[in-house]
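Let's start with one chain on its own, the form predicted alone, as structure tokens.
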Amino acid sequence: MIGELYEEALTGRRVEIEDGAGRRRPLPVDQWRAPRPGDAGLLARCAGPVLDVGSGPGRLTVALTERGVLALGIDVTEHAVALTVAAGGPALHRDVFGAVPGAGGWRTVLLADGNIGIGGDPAALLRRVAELRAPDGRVLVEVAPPGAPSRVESVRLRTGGAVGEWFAWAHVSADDVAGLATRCGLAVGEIWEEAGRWFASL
């Protein structure tokens, strides 16, 4: 049901995220489709080949491709992959914890738009993407602003009478990303802010 409701959101239907306290907010699909303020600095730091993890409808994969940077998006939703391909970006239907082509050879791995939260275990995710990057590669991560709490929450998607299953999602603060990186055998090379968004290069 998670994938089905996510696909519905990508087709334009209003889908909400609900947390354990019953609070709801719209799934921000529109932010994932079109270029966002803050993307420029992130894209400028990407050296190819780039693996865009949780690429969604593919705005970053497509933008890199248009710049002549070799990039590949991976997403767990087939419709998201189809949208990326239709827009001119290469993408595959893959889970980052499964078989990913080019493992150990990606010079940049992207975890944008809060995708450090995938799986609800940011340490496990960073260890996995560290395996996927090249020895001289880096991971570019979007994080929560300084002062925001790092946390794991249970959320689910819902629209109309359809309700998805609960799943874990993590949030990592810019204050805590260095410690997290160290535990995963990585180091912070840079933390920057652009257009109210915060990022780290690991």
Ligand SMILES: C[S@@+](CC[C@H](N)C(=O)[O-])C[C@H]1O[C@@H](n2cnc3c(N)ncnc32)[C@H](O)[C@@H]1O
The other form holds:
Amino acid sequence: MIGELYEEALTGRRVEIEDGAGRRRPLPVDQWRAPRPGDAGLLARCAGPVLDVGSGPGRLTVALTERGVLALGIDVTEHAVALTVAAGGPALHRDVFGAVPGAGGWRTVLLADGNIGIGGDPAALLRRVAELRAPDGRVLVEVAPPGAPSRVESVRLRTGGAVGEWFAWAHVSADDVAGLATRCGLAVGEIWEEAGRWFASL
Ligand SMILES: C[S@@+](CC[C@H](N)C(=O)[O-])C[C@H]1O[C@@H](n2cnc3c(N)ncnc32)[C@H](O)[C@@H]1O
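For comparison with the form predicted alone, would you give the structure of this protein in the form predicted together with this ligand?
Zooming out: every chain and molecule, the one shown earlier first.
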């Protein structure tokens, strides 16, 4: 995800994700650029201030800001942060595992678009975002549909002859999110589906 090829994808170049078995699928950057079916229920559950972790080009940060909800996007990709700021959403170039402003005070932490996969260790990520949220705050996480396997895969980006570095990405099924949350000191409040996308409030 991270790196030069992801930045190129954000500029409109067709980039693919390749897994360890050599299977390739398009990186769905277009889905992250404009409102997606399923966003409505997610946005409606966001109480500010909201930290949008891995905010990408920023459609959720911008949508919240336009609604008057205080929101901040953070992303390790500088170009993604620049796109968010240009679109009118506050965003910072930050790693979720590094120093994040307002730690311990975010009423909602968002892990949308499969961002539970960041770092390839969903338990480490959930423990980290649990530290970032306010004591009465929630983590809203997009998960894979029931029946889909939870797994960690090694993937890399490629376009034409160029290939990026391998990195780990995780997938968590709706079936497994409650057990994972419990191991991280969180609890599932709600699981919902909208437009074929699955979400959990922790
Ligand atoms: C699936 S895309 C998210 C798309 C985004 N939700 C949107 O609305 O456009 C994953 C994003 O996570 C970012 N990311 C990856 N590792 C990260 C980390 N450790 N901290 C913050 N952001 C990270 C990537 O740069 C990428 O923009």
